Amino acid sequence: MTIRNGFVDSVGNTPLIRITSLSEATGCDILGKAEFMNPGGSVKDRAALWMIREAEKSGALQAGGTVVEGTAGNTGIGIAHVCNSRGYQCIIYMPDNQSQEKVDLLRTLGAEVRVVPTVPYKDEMNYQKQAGRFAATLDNAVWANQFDNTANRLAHYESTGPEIWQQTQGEVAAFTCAVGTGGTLAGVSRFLKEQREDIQIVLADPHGSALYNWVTTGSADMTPGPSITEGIGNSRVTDNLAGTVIDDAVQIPDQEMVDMVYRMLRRDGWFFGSSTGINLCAAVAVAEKLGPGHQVVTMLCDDGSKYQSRLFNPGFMAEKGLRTDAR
């Protein structure tokens, strides 16, 4: 095996895993990019590394500086890890509707975490806007700005997309994943479409988001919600997502996502979070539309350990009217 040099060199080059039960059910190869195997535990390690590295290249971030970000969790976790490995301070703003596990983990990693009330993006007290304003008051500091910093998209154009192309030997028929910042879908789409224009790019969306409507109707109108998913869906089209070629979109109800997550746990042995549940549901929908014999790739974003107080909490799920015993 290749020896990797430290934390940063360990980001990316994750395996592509065939999800056996879903592949057998659809007649397609449902392939998941095992992003939970990144050293910080999620797909967001890629964006965190690229955003910090681009800030270093531009001179905006100097030795001993500070990285500030507004995040639902995984990007902050990735940033905290990269900051620790490169000698930066880390300050994270989080909305108060996220799982406590994420807050606790960020503090364990040494980040200063500021949990703020959850308000829409248009509100000046939105967690992302608070992070941006605070960063501007500091010397030698940057606001990572994951939603509109296209270094996020670049990470997936330069790493995830090429990895998928190589791992499928160019046979990939479709790629689908959920969107929060838009970086993953946008970067992968740009790379894959340069290789073969016929590769289908499909956006997966939970309820309570505007992106399904944006793809299918051209208007970013919110759909009824909310969803218990964390870190995906959006009320606007980010700079990362803008201009991306997207062929279709699917919308996944929470109960369908929950059924998938628990099916993976109880039948296949996989312990996934809600974003991965949405992604796998979308991959099945795309496979059924394409018909047997195709390769459909999606993202296995992270494991389920950060969602135990919500997605894997029977009391919370019952309160939300969601069943966890579906077969």
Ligand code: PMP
The other form holds:
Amino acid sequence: MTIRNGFVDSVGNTPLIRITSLSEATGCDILGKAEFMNPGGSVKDRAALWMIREAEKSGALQAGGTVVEGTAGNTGIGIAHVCNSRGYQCIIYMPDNQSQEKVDLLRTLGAEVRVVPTVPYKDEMNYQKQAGRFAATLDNAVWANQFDNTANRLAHYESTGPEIWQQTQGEVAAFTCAVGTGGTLAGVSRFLKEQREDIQIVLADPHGSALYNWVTTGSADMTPGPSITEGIGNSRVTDNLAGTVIDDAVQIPDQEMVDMVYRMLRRDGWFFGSSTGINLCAAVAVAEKLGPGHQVVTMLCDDGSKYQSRLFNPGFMAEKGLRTDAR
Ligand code: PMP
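Got the form predicted alone; any chance of the form predicted in complex with the named molecule too?
Once more the chain from above appears, this time first in line as the rest of the complex follows.
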């Protein structure tokens, strides 16, 4: 273990953790990248740091500048932390269907949060489009634009992918994760496929997203939803995702994700968020398809603390018809 130099140097280089119960059940090594150990608490610290670094490199962002983003959660948290550590202002646009916990957290971190009505992406008043327009009116400001700014993907091509390759000593057989912007899956896929083309890349999708159909049929048609998962699924193929080699996709129903998250909590000691639940279900599905003796890697995107009012709230779960009694 070496000493890390401040916040920025503490992003990435996360442990790769063998999930023991799932590994024993499948005969494969189910390995999770512990992204919840990033200093801002999620996988999105990597994207936040790379997008800000690329803006600094291009000269678009200079000392004392402002970073604007449309985000419902972890990306904003990562950006707020990086802005604090580098002396930038942070302005976050967020749709009004998000939990108050997230708004409060971002404000505690010093971000200016603008909550706007929830409207589809195609609407000009969509929170992402508002963020882009507002950034354009400011001097020395950038719109991070996580969905289509490929500095997001580059973060995973330059950090997550190489880390997985080194930590598995090149033995990784498959990588699977869910997609929000696609930065993680695309960056990791691009790096691993360059090392060994036969490493299987599998997209994990919740219901109410178009990406399962996009991978399996070539047409990005929405599947019926909704899903209580947060930060994953998409109705469109982002610039980060486009052109990425993806071998297969699996679709995970919410009840399976819930069973996984509660099983991890009660039997294994882990407190994970919903996207991690989807990822672990997908890793098990991939392992079962490959058969015993393989290494399957996925992402442990964040921990459960941001999901207290939904995934870990018995009243909310009962309202959604989801059981939390899995042993
Ligand atoms: N899990 C969580 C908890 C997230 O916040 C996100 C980002 N929206 C993802 C997974 C998906 O990551 P990516 O944007 O790299 O596809």
